[in-house]
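Next comes just one chain, in structure tokens: the form predicted alone.
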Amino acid sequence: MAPITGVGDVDLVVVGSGAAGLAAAVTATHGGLRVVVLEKHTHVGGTTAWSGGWMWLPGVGACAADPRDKGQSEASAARSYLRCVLGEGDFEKQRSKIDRYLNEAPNMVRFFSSMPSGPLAFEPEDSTPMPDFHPCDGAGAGRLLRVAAFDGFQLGPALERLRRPLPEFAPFGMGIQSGREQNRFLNIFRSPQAFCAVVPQVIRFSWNLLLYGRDVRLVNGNALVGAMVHAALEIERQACKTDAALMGAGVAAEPARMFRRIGIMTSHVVCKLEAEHGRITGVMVQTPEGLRTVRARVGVVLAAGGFPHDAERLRAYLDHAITGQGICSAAPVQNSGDGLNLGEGKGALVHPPLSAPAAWAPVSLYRRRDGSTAVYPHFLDRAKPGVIAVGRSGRRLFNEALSYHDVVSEWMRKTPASKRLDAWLVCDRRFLWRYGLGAVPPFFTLRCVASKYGQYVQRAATLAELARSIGVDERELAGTVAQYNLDDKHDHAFGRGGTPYERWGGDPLISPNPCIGPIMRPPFFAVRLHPGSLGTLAGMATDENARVLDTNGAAIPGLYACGNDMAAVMGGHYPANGVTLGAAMVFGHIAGQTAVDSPEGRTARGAAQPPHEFSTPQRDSSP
């Protein structure tokens, strides 16, 4: 089989371009290895570049704020809080892979916050910082990260084989970050002060829009990605002014390649990983030019974002009657399991999950105007006061302001296995002009609402006619809004805003409870609700230092794996926001560097050592 034209052996290859994988190739190129990102999509970004961006990562805050304590306390308590979330037994099954967790996470972030070649911009929470979503021994708050916004124009043509953001959570195309900015959109016309620092940033954007055709301001999982690929053009460029160097000092240049030290290339699908001798040594890859081989003298690092459109392995870690019905997922429809089957295809272990197989979220399906269906994860609606989720019976489900994991989770729980899982949200007037419903946004008259999304959201003068026309029991949804009007205070149903996570995702501006507000304004209005889900957790099984397992337990030779494609560092469980994407920066830098450190990574640069120093993996001793 041909080569690539122009890219030869390289050292390592990435399959994705999600924050896993250029993390990993990122830091591998650092560390002196030649690797190519191979991404199937036309665009890269993978579902990182969808995402809200944040990631956990327990005591870097505290690192920053006092060198002394080096994140140790923080960390220790967040330690003490996974115990609590995942259990005794299965906190001690993790326990390896949670520690490195930990102990890196300060690393991973000085090395990407201190490369020479575009450092990434680190910065914390701008709003009320996010609680841990259980309050458990060890939550805390203000644990999440994020790049800042990122300059598209760095990027140059670049910027346009980006994955562009949902338009659903961008409206016209204008990235708007969470957290302060996202509030002061919300609150647009409640506050002075929202207004005044809103109207400048629709202002920029639509200059942007005129100049250029889009909004070049990168923001949340965007704005990482961006930087990311950034940090990898620089390395070219740099690459690339070295050879000019040495052709002028009249030393030999290299034959002519598509690029020196790390090359991202889109529309490769890799179809089959190639081995000598039980080794990992490259890749089949079917490109627009036809099948082609790439050969890898350190190895392969699977990152291809798991499994949640392969409805068949799905499938088979449910045992609910969500089997028929589906999971309709918010993760690009390119993540379908690739990476997990080129594992498996060279003896990987599929680990099962210790506890859910996906991070669920409740979602509502929404028809574009160009006839393409968006998946809408709910994050922000469902907390807020004055609305409620009820099923078939006309009676409420579940604690509506619990975490977007724990919400589905205990709808799962809750509905007898035979049967379908049905919900609706269910609102008022004044809830839908203050903060919009699923993917209708906040401040649309109602006149827009029925041009633009009359087929996505029900709408009736009474709550009787609402039931029937979603098909819920009308004597019941009328009791069960009567009683939820009652409760001005206090949630004696489910107790909701009973937790800080919960009030965090209340209304600030109400009070006593942020959580709890009537559904008496008509005309009324509903959304229906699916159980979704916005990534997989089950994977193959790793050790701390990402490389992948067979099924005796034994690390295979060149094959690394991180992100979603490694089972989930918590093994199922889903203790915080942010905590998947941190996971993936963490281990895909542990998965670069382990390619840099190995045999291999080591005789491919032609070094004794490695030329970075690098964290050695830890084990913490503290129970």
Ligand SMILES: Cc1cc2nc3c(=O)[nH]c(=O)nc-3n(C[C@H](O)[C@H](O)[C@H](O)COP(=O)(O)OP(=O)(O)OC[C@H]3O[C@@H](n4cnc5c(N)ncnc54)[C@H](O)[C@@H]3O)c2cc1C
The other form holds:
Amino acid sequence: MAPITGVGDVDLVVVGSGAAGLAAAVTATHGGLRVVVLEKHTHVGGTTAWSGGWMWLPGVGACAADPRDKGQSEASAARSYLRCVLGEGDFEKQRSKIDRYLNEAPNMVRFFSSMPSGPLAFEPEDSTPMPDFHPCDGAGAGRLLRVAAFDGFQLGPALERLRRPLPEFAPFGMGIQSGREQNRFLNIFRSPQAFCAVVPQVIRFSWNLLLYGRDVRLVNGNALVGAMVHAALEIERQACKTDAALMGAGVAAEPARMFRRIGIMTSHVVCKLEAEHGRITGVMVQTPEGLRTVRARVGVVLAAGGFPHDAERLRAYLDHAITGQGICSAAPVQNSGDGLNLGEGKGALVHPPLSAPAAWAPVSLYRRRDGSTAVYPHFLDRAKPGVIAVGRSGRRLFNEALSYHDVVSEWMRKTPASKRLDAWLVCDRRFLWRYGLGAVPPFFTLRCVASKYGQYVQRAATLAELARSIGVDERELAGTVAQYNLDDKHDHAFGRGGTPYERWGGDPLISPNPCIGPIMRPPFFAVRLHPGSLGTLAGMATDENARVLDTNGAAIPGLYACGNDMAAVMGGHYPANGVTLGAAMVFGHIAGQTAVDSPEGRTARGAAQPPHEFSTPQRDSSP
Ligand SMILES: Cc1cc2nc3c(=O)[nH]c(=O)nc-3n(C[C@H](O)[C@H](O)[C@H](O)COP(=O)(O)OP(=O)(O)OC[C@H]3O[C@@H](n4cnc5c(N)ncnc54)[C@H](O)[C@@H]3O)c2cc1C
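Having seen the form predicted alone, please provide the structure of the form predicted together with the ligand.
Following is the full complex, with the preceding chain placed first.
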């Protein structure tokens, strides 16, 4: 089969252009390898481009604050926290990977923020730091980092190849950064400072829209992907400059190629791994021109984003039957388990999860005007005062302010395995105006809600009428709301607002319990919840160097996995926001550096030393 025209042999093929794939590709290119990233979708970025962009990297912020400590005390507190959340048994099973994650996190940040070409600007949270999910020994707050807002202009024409953010999180296409910026929008009519900060932002956005037809200020996961693509473009640009200089000096340049050091090719679906004598040597790829091959001298990195849209595989891991219902994933449909299938085809072990197979989130389904369906993850509204989640019985099902993952875990645990998971979020008019509900943003008039979201939210003048329209027990719902309204300090049913994380999600202007407020002002509204996911946690077994392991525990030569293709570092537990992207960046970086340091990597880059000193795995000595 013919190779892709203009690509030639490369050192490393990376499958998938999310955080993990780009981290591996940029690291390997910096180390001297020639890399091609093959992306199935027409646009770059995967789930990462839709995400909040938060990375859980304990010790890194503390390291910057007190360089003498080097983040050690924070990392060791985080280790205690993980031991407590995972439990002694699961922690020990995952220990070598967790140690590698925590030890390598500062190196990863240092590497990407000090790259000579296109350094990434990491920044800490700029509003009240988010606490870890569980009030356990070692729990902390402020362990998240993200990439600062990025000027999309720097990407030139490549900006149009970047996957745009989800419209439901970017009203009218305007990027709103999570954290302080988002809070300002929520408080626009309550705080003059918020109002004054929002107005110039809206003017700047309108100006961009007028001139360029889109927002060019990239934020959240879009900023992370944009900055990584920019780094790749910079490396390539400098390589071309060097080649031009060599030609000027009379030295023969490489034959004409589509790219010198790193290429990112969209609409290229990797469909088979090639192997010779047990070693992975390349891929077969479906291109717009037909089936082609790419040979890889060093190996292949699988970073295809897990299997959130492979219903069969997911069901095999579930205790709950989710009868006829399935899991609605907010991840892109392209993430259908290709990486795992490719790996398994070459003998890789797909690790059964120690805990959950996926990162759960309660979601609602919203039909957009263009006919597509948005899977909306409920991150922000559930913990705010004045909303409850009820089942068909009309009774509350769980503590609504738990983390998105824990809400669905609780929901499954409490629903008999053969029953459907049915729930509705119920609120009143005051709540809808103040905080919004799911895809309905705040500050929408009743008329706007009816015209734009009439199919999405159910509305009724009384609770009894609402109960009838959504098929919920009328008397029970009235009783549930009456009981909830009595509890203004302590939620007697579920203790909502009882942990720092839950209170963080509430409304800081409401006291004594920022998560509790009455539901009493008609009309009343309900939105249907479904069990959903943000991505998967079960994946291929790897060692702590991101090398894929076979069923005997041996590394498959030339095969690496990272991001959601790799069995999650936390073994399917979900201790804090940002653990998936944090691990995707750290193990993507590790996969890239392992390929560079491999014997084949050393041969491929000749005698040249990588420009950065790579760390070696250390075992933590703390108890
Ligand atoms: C709305 C939302 C918000 C989130 N916010 C956060 C957050 O703030 N912090 C956090 O830690 N996590 C967050 N997550 C989860 C996080 O985004 C994902 O876990 C993470 O992005 C996965 O990264 P990845 O590189 O493994 O996969 P992806 O970013 O999904 O990239 C995988 C890529 O592989 C491509 N691909 C698939 N098959 C093939 C093939 N055969 N050939 C070539 N390419 C292929 C896909 O098209 C895709 O582009 C969020 C998720 C969602 C949905």
